[in-house]
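Single chain ahead, written as structure tokens, the form predicted on its own.
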Amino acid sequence: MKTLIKNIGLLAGIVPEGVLRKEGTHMDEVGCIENAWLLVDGEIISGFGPAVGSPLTGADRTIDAEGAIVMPSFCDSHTHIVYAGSREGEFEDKIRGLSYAQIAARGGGILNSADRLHETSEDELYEQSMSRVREMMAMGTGAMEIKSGYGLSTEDELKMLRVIRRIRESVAAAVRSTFLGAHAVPRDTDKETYVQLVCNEMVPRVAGENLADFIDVFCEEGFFSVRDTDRILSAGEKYGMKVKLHANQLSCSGGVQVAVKHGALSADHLERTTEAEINCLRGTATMPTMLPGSSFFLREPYGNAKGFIDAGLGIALASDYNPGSSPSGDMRFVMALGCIRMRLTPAQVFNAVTLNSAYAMGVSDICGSITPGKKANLIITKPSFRSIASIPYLHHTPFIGQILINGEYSYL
């Protein structure tokens, strides 16, 4: 089926074929055409251009954008949306002044989620998780990475990853899976024993069922050291898992350096970095990925995104949707935080939540921009939205008119 979108006020996010990420001054560039059309053939974008050249015939279906913005759907490269229950009690602990580390030391945080997940059946976990997936898609996300990490035992980690596989098979959005067995050390287990379990039992079992695209570690003081991280990543790489990494959330942990050593696709969090981390990332394939929703919810520092861009690097922004430190998958709010709290321009945040976040989850060859041959994962805004800046500026005014995923209507 061919679908023509006409009367587009602003077609935004145009990227030439072969460009998979943006860095440095290119972060300020958003390819746009005013008064445009776009043609979808089946699931993919087949062409676009100014209205004067609009193909008025030959389409099976026509959508009138009524002067609105048409843009790529959001790509969310860092989520933990497969979890059971909630952690509202810890929300009150945070209000009373307890830190993330203090809550974890009391047996809360990740260990709390692990307890709840262990008690929840795979079918129930799938249903709870699918409600979050639908919520994210309704807010404009067309690609998402989902991590395990609340299992902390072989069988429960496999349960999480099987749920992610079911999600991937259930929705049209692009879904990628990450094995994060090394998210915390379980109760009554010493760390060395657990690291050996992750390397020698979990990784082979995960690989044997082909359940993960990536392997990740929470490389942080009080969790897993650089040495632990190096061992675990090496174990995953032997089975073909690519590397993503939690790095520098609570301290300058050495996480960025070990991520680069392993050719990580992304190094995520980066609330605390120095010139050493910026210099380490220069000239690498690793995408610095920052999670402002977590900084907002935990009242922690925001990453030095401007410094990274000024140094010639690109950045991605993602939601970190999880029950303890960022209970939201609203990527438009992530855009707003990027502008308001991180002092990024609307163009920079636009690129950070589309093409660069697609790159950070390994899908920028198929989505994240308006490019011929890419999937037609599109947001058509309400006609009152006429500029890129209006999206983060009016950050809680409903802005989505229609959504297409793989060229089909979704969550109108």
Ligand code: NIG
The other form holds:
Amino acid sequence: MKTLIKNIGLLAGIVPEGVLRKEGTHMDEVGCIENAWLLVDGEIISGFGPAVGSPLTGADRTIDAEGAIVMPSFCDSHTHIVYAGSREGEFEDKIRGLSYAQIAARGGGILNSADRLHETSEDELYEQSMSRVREMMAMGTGAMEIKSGYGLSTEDELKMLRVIRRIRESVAAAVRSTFLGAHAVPRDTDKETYVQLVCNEMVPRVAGENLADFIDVFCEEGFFSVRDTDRILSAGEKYGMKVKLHANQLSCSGGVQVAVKHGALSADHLERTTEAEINCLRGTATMPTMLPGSSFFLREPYGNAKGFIDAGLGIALASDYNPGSSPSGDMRFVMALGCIRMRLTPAQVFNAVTLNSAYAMGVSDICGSITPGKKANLIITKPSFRSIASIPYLHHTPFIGQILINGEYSYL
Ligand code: NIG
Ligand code: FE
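Instead of the form predicted on its own shown above, give the structure for the form predicted in complex with the named molecule, please.
Let's see the whole complex now, leading with the same chain.
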């Protein structure tokens, strides 16, 4: 099946084959063609060009974009969308003045979600999580990473990861899974005992069922130290899991350094970083990934995104969709926060939520840009959107005209 998209006002996000991420000044460049066509062959982008050269014959189906933007779907490289119930009570506690760390120290937070998850069957967990997957896809996300980390026991972590596998098998969007057993220390357990359980029992079981692409740790004061993190990441690496890390969210805790030591694909959060972290990331394969939805919700700093870019690095932006610190998977809101609160340019946030976020979840060879040979995971916007800047600027104007995932209409 060949699909021609014609009458494209702005084809945005064109990247040459082989470019897997954008860094430094390149973050300000978005490859675009005005008045364009794009051809999809089966699941794959097969060609595009200016309207003068439009191949008006030979397609089985034609979509009229009516002058709108056609762009790659969003890639959301950091989510915790497999969870049970919600944490609205803590939302109210936060409004009354408690911090995220105080709620966690009282036994709420992640432990609260672990209790809910324990009581919820695998089927029910799948249904609840799928409603969030559908919501994200309807807002334009075509690739997502999902973490475990609300199980905190071997059986419940496996339950979460099996749900992620089911999601992966049931949606056309690209899904990658991350084992985050070391998200919090469960009640009535000492940390050393739990770290040993993660390394010696959970990691081998997870690997035995081939349930995780990546391994992650909440490396933070009050959660897991740099030393714990080092051990846990090494345990995962023995089984071929690549590293993504929660680093520098609440303090400058050495998270970035341990992520780089392990050749991490991404170091995520980075609300708190200094020159030392920026220097440490220079010249590495690790994508600094920032999560402004969580800064917004927790009233935390947004981090020094411009500092990374000025130092020649790239950044990715992701939603962190989870019940405690970022109950939203809206990547356009993430773009708007990137512009308004982090002072990134519209071009920089565009690259951060497409190609660079694809890189941060290891899929930028198959999605994240308009490149021949990549998956046809595309957003066709409403015709009122005409420029890159209009996307974060009109941040709550209905945006999605059509969505194609693997070249097919996505009905959700
Ligand atoms: O990325 N910081 C750790 N993990 C999540 C929050 C998880 C939760 O509170 O449920 C985050 O913000
Ligand atoms: Fe997170």
